[in-house]
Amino acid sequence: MSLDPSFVGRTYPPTAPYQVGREKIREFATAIGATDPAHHDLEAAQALGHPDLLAPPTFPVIVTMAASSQIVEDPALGIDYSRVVHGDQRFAYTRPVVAGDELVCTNTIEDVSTRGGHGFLTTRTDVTTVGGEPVVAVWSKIVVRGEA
């Protein structure tokens, strides 16, 4: 089956709200190597200006991929997900992420298109906090490998 285009322009409901907490953000800068002191000590993070512990930048991917479930689990779409490889992600950052934040994510695809027998979609994710302040936009490409 291959993916529907007319799902471009598409915006999902809003997620529920996640709470950034500090040994979230801790645990995440181990498991990825970041030794920044402002992931791990909020001493160190205040002497830089920010209220609380600095998520990494691609923390938010944390938020990002459970809400992606809204558009991977839409049946009307077509993806099959036993078939999808990662193609591409990016950020575009309004403000950090800090503990403390709860985020709200809002899913819209911007592309479906085809080439070479597989399906490419391309997702982007806002991510405000639940007072509506915009925090983060990430961009998604996945590739639903076509029928060998």
Given for the second form:
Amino acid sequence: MSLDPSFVGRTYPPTAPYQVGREKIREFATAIGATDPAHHDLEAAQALGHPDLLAPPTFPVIVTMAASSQIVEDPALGIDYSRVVHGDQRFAYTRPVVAGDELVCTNTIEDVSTRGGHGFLTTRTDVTTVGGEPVVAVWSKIVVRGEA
Amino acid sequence: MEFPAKTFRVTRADLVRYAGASGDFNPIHWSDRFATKVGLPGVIAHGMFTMALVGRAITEWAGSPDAVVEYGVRFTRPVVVPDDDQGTEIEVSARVREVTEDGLTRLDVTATCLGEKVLSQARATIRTTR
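Return the structure block for the form predicted in complex with the partner chain; the form predicted on its own was the one displayed.
Below is the entire complex, every chain and molecule, led by the chain shown above.
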């Protein structure tokens, strides 16, 4: 799968706000077995100094994965999603995500390459509040497997 | 310094629950028919589910659910989850690479399944003073 290197540096328009709900945090924490009360109980989260329920560290992927459809479904880039596997993932937090956050994602393509018949795409997603406060920067590398 | 290893059991039910909670409904995580058709050895765990379990281990070692400042992994090998009640196990361990002057601890993390490394370059930075 050959990807067009001229896409490096491209930034997409900010996505529509994602409203982080308490029940979504509870559901996600339960799904990964995260039993810390700060994910489930408002008073426990507030005792740690947070305004509302605390999301586990990988929770932002819910928001960024949805936002990345902007790139992987960009017809100009031409990715065959059935051949995509996840390569790398990294989060750098300014602060944790909490319930009540309204999060906006701005996607940038940082790197595009083709090696051994496979395409590699690295994206950075800057996740901010609707007010522009930085929350977390998320890097993701996907591999588009070539035809065997 | 090393942290005590943690073991997480993963079954098909966990993958279905994670699919629902995360919104990642890729059929390679629940359909043997689909997974084998695309050349996988069977249904595999979401890489992000493995990353989330390792994240649990990190926050538990840190002693605080909000201690993680930075966290990254490379997915090197799929975690195959058989369709039975036992599922499979992911074992997670970590050692301290560096403690910085400004109160941050950098960890090198290892995650294995059936003795094989499933993540590489797994690193986290945690806040050790609030």
